[in-house]
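The data below hold one chain only, encoded as structure tokens and taken in the form predicted on its own.
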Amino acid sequence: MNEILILGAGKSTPVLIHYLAEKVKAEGWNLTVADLELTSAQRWCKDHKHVKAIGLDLGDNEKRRKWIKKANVVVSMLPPSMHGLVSQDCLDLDTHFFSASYTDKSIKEKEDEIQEKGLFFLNECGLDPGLDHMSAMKIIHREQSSGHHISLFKSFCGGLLAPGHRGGNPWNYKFTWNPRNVVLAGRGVSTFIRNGYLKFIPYHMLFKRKESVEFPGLGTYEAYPNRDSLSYRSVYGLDNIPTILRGTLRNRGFCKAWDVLVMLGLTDDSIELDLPKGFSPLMLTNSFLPYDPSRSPQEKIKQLIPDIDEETFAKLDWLGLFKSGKLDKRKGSPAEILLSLLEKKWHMEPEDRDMVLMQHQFIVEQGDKTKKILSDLVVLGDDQIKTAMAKTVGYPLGAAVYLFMKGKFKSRGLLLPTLKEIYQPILMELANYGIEFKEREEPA
């Protein structure tokens, strides 16, 4: 029997769970989905007589193993943390493994004992990572066989509201990913080269050195650099390229306030803080300001920043920071604590719709000739289960463990979805779900 276990139901996996719960139902193969919590795993299958809803702690060994061992593949779902667990099992029980996560350390140090077993691990084939790896790779592969040469690749990628859904919220952004992740973002140096040149920007200018990418049809967005753009010279094959950047796109106006916060230090999660019983918001953000009674902090900040600007001011007050009430979070860092604060905020309403943008963009000389070539994917949310973001993870997650079943990826190893043989059949399946990069050229 053909047997696939997903493990972890959270919100991103709903997608995931209807595709494969289709294919197998079309090829006679069996689909289990296991979750601590069995009401979860029973949400997204109760549409779907023929998939199996378990509940499964993954802290019972015994009970872990055995359904890893009746499995033929595992998709985890799961927090990054409990991967290295997962995929130890797999490889114990000669087990296939699938992940949308970055490739873990504890995984990476078993490369030769997969490749030596023949399984088949697939890492990294989300949205990012993972269609940012094959929509580059389909155009750096194309033109590198032409004999062409690529001097510039940068990579955009950003989870926002969609176009009409910004709902009185001046930032234009809400939640919909890992909330923590993205009060954290951009944490440490960004590392990047141009034209030749090692760029290393620290955190507290990060938000300062923004670009403008132009989306047609939508508009220009603002973005920042991501923390690593460096190590994909080689993951792409471009180890001697002079201009390499990856980023995270916001929009306008979104990067200059949230430099407000950092500048603060509202987003730092180094110290733990323990407020007393009562502390307000404004008495939050006082805190951060030097000591004047006889200025608001607003006067205060406007005297730490100068040229802050009243669409700034007015973003800060919308998420309460000058507010006389009581804080909800009183422990914690002071990330932490804004977190508490913006999840209010940011959330989700049932009526939103969210909107996930990527570009690509390169150069290419050709002889005497140079051309730039944009890539671009925009997807929208269909409701808040079939998001942007959980297609755009679960749609491709969802494919190589279809296109593997099938018998479409002879490569075995610890692998990543830059291969052609991989990321060629994938993107074509993508195509049917409305997942497609549209490619255009202009004057370089």
Contents of the next structure:
2 protein chains.
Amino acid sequence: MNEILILGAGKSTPVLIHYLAEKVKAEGWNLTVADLELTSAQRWCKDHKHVKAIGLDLGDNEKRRKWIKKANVVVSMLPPSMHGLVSQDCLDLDTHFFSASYTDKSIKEKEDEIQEKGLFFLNECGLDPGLDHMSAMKIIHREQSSGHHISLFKSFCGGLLAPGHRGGNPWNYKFTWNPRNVVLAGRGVSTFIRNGYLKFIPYHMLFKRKESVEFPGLGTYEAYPNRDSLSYRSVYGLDNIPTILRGTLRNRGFCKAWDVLVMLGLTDDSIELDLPKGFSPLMLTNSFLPYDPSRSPQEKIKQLIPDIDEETFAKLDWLGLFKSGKLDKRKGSPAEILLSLLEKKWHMEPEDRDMVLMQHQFIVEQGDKTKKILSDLVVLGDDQIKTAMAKTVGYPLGAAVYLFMKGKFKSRGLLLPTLKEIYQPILMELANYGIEFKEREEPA
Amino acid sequence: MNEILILGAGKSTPVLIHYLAEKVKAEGWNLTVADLELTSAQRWCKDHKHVKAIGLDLGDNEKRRKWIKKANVVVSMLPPSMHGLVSQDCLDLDTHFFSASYTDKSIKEKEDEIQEKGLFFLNECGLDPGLDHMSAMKIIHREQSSGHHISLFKSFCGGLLAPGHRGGNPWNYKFTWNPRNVVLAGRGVSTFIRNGYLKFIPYHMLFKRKESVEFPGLGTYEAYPNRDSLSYRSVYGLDNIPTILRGTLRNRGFCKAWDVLVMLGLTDDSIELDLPKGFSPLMLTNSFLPYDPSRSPQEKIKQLIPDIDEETFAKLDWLGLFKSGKLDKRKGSPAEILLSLLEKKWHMEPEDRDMVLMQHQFIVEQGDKTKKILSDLVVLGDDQIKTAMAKTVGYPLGAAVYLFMKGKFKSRGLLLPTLKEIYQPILMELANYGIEFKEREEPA
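Please show me the structure of the same protein in the form predicted in complex with a further copy of the same chain, now that we have looked at it in the form predicted on its own.
The next block holds the full complex; its first chain is the one shown before.
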């Protein structure tokens, strides 16, 4: 077992590649990095002469299968839509499979076959999903094995700007991860449970239903509920827990302003607009407001959302929504047109640094005593390449591959890092790279 | 040319069948009515010994094509999803095709072939689409050929309860047409143009953006915008019109109360709920509201929508949304669960009568004079079978078939009843059956 193949060499891979490059050098293994463009594959390999970079078109079945067959372990950093194809190849060709994405549905049906062949397929081993599973399960297993009862579990995660890197941006926000996912986040109905009451929040209400999350030394953030908190009850062995909620962290004031974009309809992705030439951002904003030539779009927004504050207006204004001038993008869904506006304003500058925050909250009952456990992760980006995002995705995935090849995991099959055997050594390894949860207790 | 085949014998067909049964008797033609269930096909044919009723499984290609080949004209009253299949058969087998549905996309691509074969394919020839096209085009063609300029066109249509048939129902509404379509109406983004300003309304804002529509002698109704008004610019030859809007009519107060259901999330159709046993309508309502054990769902709704009035509350209350007891349907989307509640409350009783309303509004410029033209249609249901809906769908479609077989239409190809040659004789024929628009003028 000495051949690792990484598929995909995008922005989130440099930390993974550097980490595994060091490990294979020390262990005498081989690492190949493949991307559609050879130059992309080479980009993160140039400091590692022992790593092979190749150009690989995944549509070329023969070549793809040749490389997957040659490898003992495939690490897929491809878009989730490609994971069905690649994991099927791995199953056919007896290659172990690792990814940071949610388990592909088509491969879920082949769970038994993976187990029978003695293969190790590990998904959801990045940040979220990934680190969230590991750090939560560590506490859940520990408390449950002490006979304690967990009555509340909340978990929050967010990709934000590092403190001190917010200059001149009233949103305190920039795209530190997939911009499209940020713009489309939350559509559908978010589901969770609180004190035994099922709660469903439709998208147009989501950003009004935020809660505060405190990080000692950093301050107060806000979180809106993720789409699906309920399914984590069975994933985490908390089937009858009366309160479970997962949420996304944002800086204070973000949700209130984003809610205006949602209310207007600017985040809709269901209709294809084809706006006339010369259409301006101001005209776009106005097109989502009632007709009233006696009022400005700003006045109409005030009428629509009477409790809107100056801070929120400043955010909308800064995005350019009240500007004349020409829209660059006039064809596409409202969300796509909004995205093109946001990408100009929210792109990371060379001097910007990102930050990943995660917090778990538990209420635990020990006999007649009740305590609150809080577990925080704060990871800062080092530079534009070793971002907090790239670190928190790359190190967990890299550590999983390394520890697997070192023979640390006995389990086989289609797995998640919710197993103690898997998360325990990974969390220990991650501490060497500055990824470490800080736990504290409070009276409940 | 003497063979007519009607496919589908659902609730909307009796008027069509009775109308064509009389015509074929007088003309010495043959009429066959086919339905999956022979008894359904026989249901509306029992008073017409000369009409043949047959059981026909459309999945049986051979039998289906045998009957379509035998006919000169097929009238499809099938669900829209079947029209691709049936119209393709008609094209292959040289049979003319009539429907009250929107033109099927797959057959649109074969427009040239239909024309070349000299076939007559007429879609959108019921109520809406159908009567709306005909009655609007009559005025548009007339005004345009007089050299007048149309600067505004609004068109409203609704299926409602007849006046005097609203007893004990604070919504003044029952399902007089496809209930599922009523519950799902408006999702996406509605588009129209007003005084040259493009307007887009997302679903969660739609029922707040209603306008008043007056029917002389009947009173004031309200209308919310339909999804797509913009495409009617080219369909009606009004390409540069500064104001065009199509809307759906409801009784006053309906939109305000329906908007509460939308705001809560109860009309969502994107998520599959699986509610616990014993879940009540009250618990369902509460699940879409924030957690707050100190407040009732009613109090929470008041907090969410401060300007809600007692009338609106009475509507929600009458629907049973604050009732304990068990939900009959616990699995399905919120919209499907809501639908199961609504169907119990909004089903037509034997003594209920329906009504179809339509109104076109035009502003027309003649030199320096400006006038407003209003054109109203009011059709009342006679009984549970000859409903206003069945009449306003059945007569236009039946009249089109009859007039076509009498050789009144020279055009061939894939057509809409927007052609003068088609709508003029149909509207004249419809007047014999009490379907007649009343036109009036007002100063603009």
